[in-house]
Every structure is written in structure tokens, then in C-alpha cells.
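Next up: a single chain in C-alpha cells, the form predicted on its own.
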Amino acid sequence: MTRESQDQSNTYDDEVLNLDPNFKYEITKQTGGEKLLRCLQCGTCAGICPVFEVDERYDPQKIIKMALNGMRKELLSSELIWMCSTCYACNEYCPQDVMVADLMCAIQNIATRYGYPAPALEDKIQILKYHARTLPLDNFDNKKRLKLKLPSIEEKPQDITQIIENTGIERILENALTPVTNEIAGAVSEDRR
């Protein structure tokens, strides 16, 4: 065996060892992921997906295949799982009623639980902390509210800051990967026993 083919074989072995055959079942226990195993890999979800149309990196069919094949770490750490626009077109057209948009939310929830939060989450928390909302508020909005006889909205970042501190979300984000990586490794080694 040549050195190159041995390296390729070792890479393949490493990839196989990193597969988690129980990952798909973990997803099916998550709200929104119950119908994962119905997927036939027909590609309807990718064919109808507006995100895939503009960015072929986001391929719901490929994401589902990764989930079914047990590619836990690769899938959960991928920024692609966060690209779903939740337009629900895939849900409407899926011949197996997999509920792909709901499945993406389930995978996102698992990713967050294992320390792989949405890439923009930290930025959103900082915006919330300083402005008490993620979308800007200006006088135009309050003028519309006034015309509708609604009270104006004032930014109260101190309330949001208190909520952020009480939930500890910033601390969770700072420490996200350390305990979770060990937890995943432990789950994988237990499954192999």
C-alpha cells in the first residue's frame, strides 16, 4: 500500500469512527425532528428551496443525509444549518411529509444544546443589550404608533440587560464548546461499547 493510499484509508477510518449511528434517533426525539426517517432523499426540498436557489451550499437534502448518516459533529458545527429561511415551501412539497423546515429547527436546537449556537447569536445579544431590540427603532415607528393611538416605544436596555444577566446566556456562549465537546465524545464512546 502506498503512503498516499494509506493516508486516504486513515482519513476514511477516522471519518467512519466519528459517525454516530444513534444521532438520527436523537433528532427524531426532538420536537420537529420526528419525521426524519421518512426521508427518501428525493431532492424535492432542495428543488423548491429559495435559499438553495441563491446559495447552493445550503442543501436541505444534503443536511438530512448527514443527519441520517450520523455525521453529528460535522452537521452541528456547520453554519449551513442556520441558513434555513423557514419559508415552509419544503414542508408543502415534501412527498413524505418530513416537515423539513421543522426538522431544521430541531437540528438547530440540538446544535445550540451541544454548544454550537447560531453564528449571529452573540451579535444579537449585544444589540439587545444596548438597544433592547434586534431591529432599530426610530421616530418614524413611533409616529406611526401615535397615529394609531398606541403608546410610543422607548428603549429600555436595562431591562434586557437584567434578563441577559439572569439567564446567563453570555456565560453559556463563552463556555459553549468546552463541556459539550466532552459530552459528545462521551456519548460516542458509550454508543460503541
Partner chain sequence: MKYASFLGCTLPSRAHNYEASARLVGNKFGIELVDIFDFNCCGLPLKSAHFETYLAIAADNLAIAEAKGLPLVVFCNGCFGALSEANEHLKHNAKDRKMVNELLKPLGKEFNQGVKIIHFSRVLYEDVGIQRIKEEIVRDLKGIRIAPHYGCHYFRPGEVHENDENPKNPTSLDMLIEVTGATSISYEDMLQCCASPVLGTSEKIAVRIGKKKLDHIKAAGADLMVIHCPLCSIMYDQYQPTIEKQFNVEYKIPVLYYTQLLGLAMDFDPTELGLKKNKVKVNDLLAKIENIS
Given for the second form:
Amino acid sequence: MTRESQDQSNTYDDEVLNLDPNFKYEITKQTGGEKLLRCLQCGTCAGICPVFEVDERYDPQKIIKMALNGMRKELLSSELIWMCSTCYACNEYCPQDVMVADLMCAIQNIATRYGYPAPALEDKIQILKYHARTLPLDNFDNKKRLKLKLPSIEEKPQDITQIIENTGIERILENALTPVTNEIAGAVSEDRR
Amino acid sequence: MKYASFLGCTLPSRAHNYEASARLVGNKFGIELVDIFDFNCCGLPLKSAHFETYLAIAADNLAIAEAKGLPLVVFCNGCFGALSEANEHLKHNAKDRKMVNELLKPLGKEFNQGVKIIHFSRVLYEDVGIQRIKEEIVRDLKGIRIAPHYGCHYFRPGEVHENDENPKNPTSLDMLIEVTGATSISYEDMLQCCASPVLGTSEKIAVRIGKKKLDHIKAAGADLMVIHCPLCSIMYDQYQPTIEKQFNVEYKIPVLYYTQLLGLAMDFDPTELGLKKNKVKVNDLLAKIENIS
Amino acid sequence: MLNDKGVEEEIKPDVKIGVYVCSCNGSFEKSIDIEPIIDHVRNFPDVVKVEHYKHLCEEEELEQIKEDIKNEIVDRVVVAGCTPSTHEDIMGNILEEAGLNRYLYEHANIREQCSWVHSDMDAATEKAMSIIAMAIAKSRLSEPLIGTEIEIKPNALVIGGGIAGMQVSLDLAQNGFKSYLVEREPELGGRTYGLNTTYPTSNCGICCMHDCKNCKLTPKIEEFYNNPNIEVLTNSEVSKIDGHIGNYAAEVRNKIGDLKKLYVGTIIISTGSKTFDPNKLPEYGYENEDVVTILELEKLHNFRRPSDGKVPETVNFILCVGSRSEKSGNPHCSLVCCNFAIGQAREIKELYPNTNVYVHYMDIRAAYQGFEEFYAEARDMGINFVRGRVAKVEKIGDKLMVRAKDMDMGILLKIKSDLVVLAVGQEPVEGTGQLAKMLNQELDIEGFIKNINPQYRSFEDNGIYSAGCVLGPKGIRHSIEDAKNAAMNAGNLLRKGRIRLSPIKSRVVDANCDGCAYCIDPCLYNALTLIEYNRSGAIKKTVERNEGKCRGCGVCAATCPKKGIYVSHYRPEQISAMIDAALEVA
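Condition change, the form predicted on its own to the form predicted together with the partner chain:
Whole complex next, starting from this chain.
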């Protein structure tokens, strides 16, 4: 959706944009992206989308079209993919059962692997890893809880720390900073980046 | 009626009013909430970054509930959706089930059959039942006009929730509201999202979405809005003054958790129901309720 | 071979087999090595001639086979090549033209069953060799067969009295054949009869089936009641059908319970389709009075709103309601709704030029002569065509809010509308499946009667034809075309008076049959009955086969543990020889 590389031109040149015909298959292999190719481009997803309603730059139907066109870098680097409110209205109303919200999640996962993570993802991971919750709990919170006769809660992050260390999510973030060969995308797409 | 109680992230620190009111009304109906302090975040915050990590964190919680042999009661729509989806996904996807179980094994946990996951409002609706709730209503809220906000993950996507809610036309919250004697009103785009998840990436977009709903509710002439999710509360209660200021409008629409509303109809003390913690002031509303009959 | 006493007799065939391998214009040679096969087959016993042709479809090469037969070089023919579905009949005719019984022909399919599906040349060549060896083994034991001739009752049963069924009866009547037209509803004409206007011709629905030059602007249903060749049975349903081509017995029951038995030579199914129920899509707000289907719009007086009778200022048409949707409707395109909705939009615009008319579409399917021009004119009239499927219709006050993306603009439209019209698609009507089962008709994946591409040669004719929307969604014109086609096929059958059945039928070997009746239930065509007769003073149980009903499918032979029933042309010893041949090569 950013068009700096296009010199104000409306032409999407395969050479300049590195259209990647395999991008769509990369998405269909990612959980949630399986039904991408069923899209009829009818626009129902955008029609029902609360985000599109207030800002037409976020257009799920257009995002799907970009994915189908193979506009890999443009899509993965776009901040717009993070505007999805995950309300699942598109999933529910899509006549082709493309599972658009899940598809968006698949694209976000791929973007994260390629060094375009969600804003503040690293902080979020650290808080979860060491506090077990996105909002840390301290004595002050427990005092307030007590006032409403709520039991006090202690942070127990040992298990979640291990899980986060073992799933490799942190390594994905570290490695993505320097381009690595990715197990799914293969070398061709990697070279084009 | 015994449930493993899953609080998630937001409830313990930001929604004491919800938790307190739920415990109060639940107690009255014999809902036994077993506090399990080993529960962590549901995993949703990492779903968009790394699906496998999300699954593993969700499965960690699900495995704890499974070992306890209790249905899992959830208060937050976000947690409800995330846990339900992971539960369904892991039940049907052997490869990912193996993947998470390898991660859970060193922690002495295992995801096998999955668990029954139920939202607290569905506990009231299904397990307690409208009839039983009616018996405990001592203060008829007749004449109070309430705009229900279901919150997306309470009913969408339809496939992951094991209940009879129609994902294009849910009705349970309306029925829960009407049993108090109040009127559940419909308004434009009633099933639209609160957009709290967008606050982190674009506050500008999120509040514009939040504003739309407040506009529709105001146009419909509601006395208050009823929600049952702490994330929806962030947008409509916490952010309401911000939206009013930013767009130079006035709403002053009280936003109550359903359990707070029910608590009022059951004549619990407003302070015990945590109503002082609601950001949008509820004094006028309480006075109006006081004047009924 | 099993003789009449059921005893195995070794037969020593004295046959001259010609094997003709066709490589389909050389296309098989990518995956099959033909030459080694030719060399190998040449040594087979009784094979007197082996030839490799590049295109056996060609007259010259077929002539060569004919010559070989006429010159008595060969008296059995095996062709290895494409599929028997397309070529078995053609080759059978060649044999007959050369004076040989057509059942002395064997077909080895090395295309669909080998060359097209394998890439390993060695393995494919070996498999092709097996397939050919099996055909040769079967051919060696094949015998001339001739089918029984039966009489065709000179009348027809037409099930369903909509536009298609009416046209079938009318065409049959014009050709002098009597038909019984059975209709479930009290009136003939079906959905078409309710239509005031059809497009792009703008004439009434029922007229379409007549020559418009003579149209006196009246529906001509009376004609059916007065036509001596058409007996109309309204308020009636077919409850039972028995019999076979040329001789079907049908029971027709009317609403008051009267039973009528009909004996006919052929049956035409024209039970139609139904329109999609928009209640299945709650997002389109069909529960509101001012949301109507295209069929309901027809009935609205001057297109005024149902709720208050006002002239609508804004009308939104939504296309593809229940069509082109995997999730909440049918995957197919219903073909007629675009054009019908455009016609209605034009009428509204003509009547009320100030009314704002929107048509929300995914793709406009105006693919027929005159339809594109009709659509272009609609745009000229100022109708707004908006690309994008409507997401939601919501009642706000006394208006309906239509929410849709305008895909060409990339913006969200929220249009306050007075009237919303849903262009509902078509889907199979209840009972189609039951009727299909009763008549042994195949259904397609969506539950319509399977519409076999007329490009392909039809399989064995069973005297049952279908026409109209029971075969899939379509408009009046195409239903009538279907009907004319079905009436022609049925008429051709009736005109013959007598036909010869296929000789490929099951045969009971009374000596082996002990009347265990295992074969009776599995028979899909109810062709078998258990009977008893007196044999030398004792009661002997056996099975009787109805030659007309039997389709020679072989299920009975596969079920029988005692060699008590087999299918001619596929005798057990032929099958055994084929298996042996397959194992030998392997």
C-alpha cells in the first residue's frame, strides 16, 4: 500500500515490485490462511468491517487481492495489517468461508517472521514471560482487590517463561532482524526481499 | 455448579468491579468458582505474532482445567474466544496437539480431550437459567432502557463456540437484560466491535470506531450500556471521556457489566458491586432506579 | 463355460483376434512404449493380426479394420486406445457394417486408465500390456449376442406441469403422442405462470412458450385442458413407478386420495426448482416488510412499498442472494437473476424516473444474445450499478440501511433505502431426490438431476428424460429448449414402437440357483424376483429376472455364491480369463 517505489506511477511493475507468485501458497500453508484462494473478491468483508468503515486504507478485500497478486513485501511491511480488530465479522459474513480474520492472522504471523512485527511486540513478550500476564500484578493491585473482598493473586510465571523460551518466538524476532532462510518461504522469495 | 475460574490479564488488575459483582451474584445462584492461581494469560496477545506460541500458552491453561476435571468459566470475551478457538483447534489438529504437548510435557501437563469452556454470562443463561434468575429479582428495573453490547468473541466466530447462539443474531444478553424488567433496545450496528484491540496500534482509528457505537446508542435513547467484557469496558467506559473531549460531544452513558446490572436488580449494595470503579458516573442512573415504583 | 445344466465345460475357441493399438495421435507415446507391446501381443494365441495406428478415429484406418473383417482375416476385434464411453459404440457400428456381431468387440482403455494418469514409462507400459492382455483374454471367449425386442407403449408421463413440462406435453401432442401431465399444485404453469413480465423481451411468462405473432395476450393454459392428446392431472403426485423403458406403470394420487394407474412408454421429469429462502441470510433483513424477493416485487402494485404504499425514493437490488456462496447458500450461479433484476430495475426507473435505483452486483452475468444490450440500456437510463456484495441491511427508523462496499471506489456505502429487493437464486426442490431414486436417476453434487453434457454420447437409454430447472437453475427460454429436446428424445422413442434391448443382461442358471435370494435386495433396479415352480413333483425355488428392468450391472453376479446368476458378455469364465491374463503379464 505504500507506493514510494512507484514514483507516483499507478503501474505495478512486476520487476520493480517483486511480485511473488508463490506468496499466496506461503499464506495457504500458514494456519488460518488455508482458504485464501477461495476468495471471489466480492467485498463483503470490507462492507462489514468496522475498521474499513472509519478508515478505508484498511481494506480486507484489498489486502486479500494484494496477497493473491503476490505483493509480498508491500503487504508484509505495511502497518495496515496490524489494524485488524479481530472482530471476526468478516469470517462470519464471507459467503465463500475464506475465514478472513484468520487469514489476516496468518499474514501477521508471516510478517513477524520476516522482520515486520507488530508494534511493541518485544515488550509484550517480555512482560508475558516474566509476569505471566500482559498487565503485571503487584501488592498495590492486591490491596485494591482486597477492598472488594477479592482474593489476592500472585504472579506465577515459571511455566509461561519456559513455554516462551521453547516455542522459539524470541529467536524468530532476533533472527528476523538479519534475513534468514525461512522454512516456509524458500530461497526465491528470500532473495527478492 | 462448579467451575474453574479463569480471570486472564485484565480482570485481576483493571476490572475489579466485574469480578466482584460476578462473584456476588454467582454466589447467590450457587455458582461455585474454584480459583486456580496457576492460570496465566490466555495467549491471545501473541496469536498474531506466532500462532504456535499462542496455542501453547492457551493449551497450558486448558491442560490445567482438564486435569481438574472442571468446566472453565471465562469472564473476558477475548480470553473466551482465544481459549475456545485453541480448544477446538487442538481437538481437531493432531499435529499441533503433538507440538503443544511436547512443550507441556516438561511442565507436567497435557492437552487430551480439551475442556468445556463457558462465558460467565452463558453460565447465568444456560446453567442457572432465566427462570431461576427471575426468582431472585427483587428490584424491577421497569422503564430502564438498556443498550446491550455483546462483544465480538462472545459469539463469533460461530464455529468455535459450543452453544446455540446465532452468530448473526445473538439473543442471550438481551434475554438476560430483560429478566431484570428493563428494556433491551436495539440500535444501529449493534453487533459491531468495540475496537479495543486496535487501541495499541492506532488509537485514532480505534476511538473513531468506539465513537460510532456511542453515537448509535445515544441516538437510540439508552439509559445505559451493558457489556460483559473488560476489553469492551476499556473502550466504552475508560475511553468515553476521551472520546467526548476529542470529538467535542457529550454522551455520559453509564457502562455497566451485566453482573453489576443484575446485582442492582437483586438489590446488592452498589459499592459492593464496584460501581464506584466505573469511570462514567452512575449516580443519575442509580437515582433513576431508586425512583422506580 | 457353464452349460444349461450348470456344468463347467472347457471350450476351445476357434477364433481369429485382431488387435489394433491406437496411440491417440502419438500422445500416449510420452508415457507408454507402444512397440514392445505390439511385439509382445503378436505371440498371443489366436491373435492373428496386430497393428499400431496413430489415429484410429480416422475413416481410412477404420476402413482397414472393416476390410480385415470382410476378408475374414479376423473375426474378433480388440482396440486399445481411448475410452469406451466415447468409442465403444462407434466401433460396434464398424463391426456391424462389416457384418460381424457388435459384441465380438473388446475395448482396452490405455488412455484414461493408463497413459493419462502415469508418468513412469516402464510401469505404464507394463500396465498397458496387462490391460490389453485382459481384453484379448476376454475377446477369445466372447460370443455373438442379440437383444430382445420389446414394445413401446405409445404415450408419455410428464411429471411437473411448469413451463418445461407443459412444453414437453405440447410438443408430444403436436407429434401425435398422448401424455399425462401430472402437477402437484392446483394450477399449471409453475413459477413462470406467476410472472407478469420476463426479460429482455418484456412479455408475460406464460406467453413465452407460444409463437408471439399469434399471441392474443391471454395465457393459454386452457389449450392444455382442451387438447385431446394431453390429460392434465393437477393436485396430483406420482406415488409409485414400476417397469422399464417402453412399459412403465405409474400410480398417481390426487389430494383427495383418488388413485390412478397409468401405463406409459416414457417418462419426462420436469419438477423444477425452488427459490432460495432469504431467511437463511439474516443479515439481509428479510423479516422487514420492505425487504422483498424479486418474485414478491412482481406482485407489488406499481412497485410501491409494502409497509405504507409509498412510491419508493430509493430502491436497492441485491444480486446473488443464496448463489455463488460456499458458506451460506449454493455455490452455483443461478443464471437468470441478474437479467431479471435488471429488468425490474428498468421498470421502476421507467415508472418513477426520480427514484434512485441501485443494483449491487459481484459480476453481471449478461451472457446471452440481447442481454448485454439490455444491461447497457439500464445503465443509460441512470440505474446505479455498484460492484460489491452487500454486507448488511438494517432497519433504521422507517428506512432500510444498505451497507456495502463500492469496490470500484474502495469506499463504504451506507444507503438509506425505501425498498430492498433480493435477487434470490434457485436450488433443488424438495422431493427431487426421492423421485430420482424411484426412477434410478443420478443426482449432481447439489441435488439437481444430473445434467449430462449432450456433447457426450448418452449411455443406455432407459426412456426417462429430464427438462427444465430440475436439471439446474435456468430461465424460461432455456427450460423450453430443454423441454423441446426431451420431447424430441421421447418422441423418437415412441415413434419406433418397438426397440431392441441391450443383450448385456443378467442370466439365471436355474440348475445352480437354490433360491437363497441373496441377489434380490442388492439389485438397484428391482429386476429380480424369487419364484417357485414345480419340478418333477418337488417345489423348486429360483430367481426370475425382468429383462426390461435389468441393466446388466452385475451386482447380482457378484453377490451370488453359487454361480447361479451371471451377466452375459461378462461371463465368469471371461472374468477369470481376464484375471489370469493380468496375473500372467505381471
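Because the structure is a prediction, the values reported are computed rather than measured. Numbering follows the first chain given and starts at 1. Under this definition, the rigid core comprises the largest set of C-alpha atoms superposing within 1.5 Å between the forms.
| Hey, does residue 119 budge by 2 Å or more at the Cα between the two forms once the core is superposed? | It does shift by 2 Å or more.
| query | Taking the rigid core as the frame, does residue 47 move its C-alpha by 2 Å or more between the two forms? | reply | False for residue 47: its C-alpha shift is below 2 Å.
| task | Once the rigid core is superposed, tell me how far the Cα of residue 128 moves between the two forms, in Å to one decimal. | result | A shift of 6.9 Å at the C-alpha.
| message | Once the core is aligned, what is the C-alpha displacement of residue 151 between the two forms? Give it in Å to one decimal. | response | With the rigid core fitted, the alpha carbon of residue 151 is displaced 3.5 Å between the two forms.
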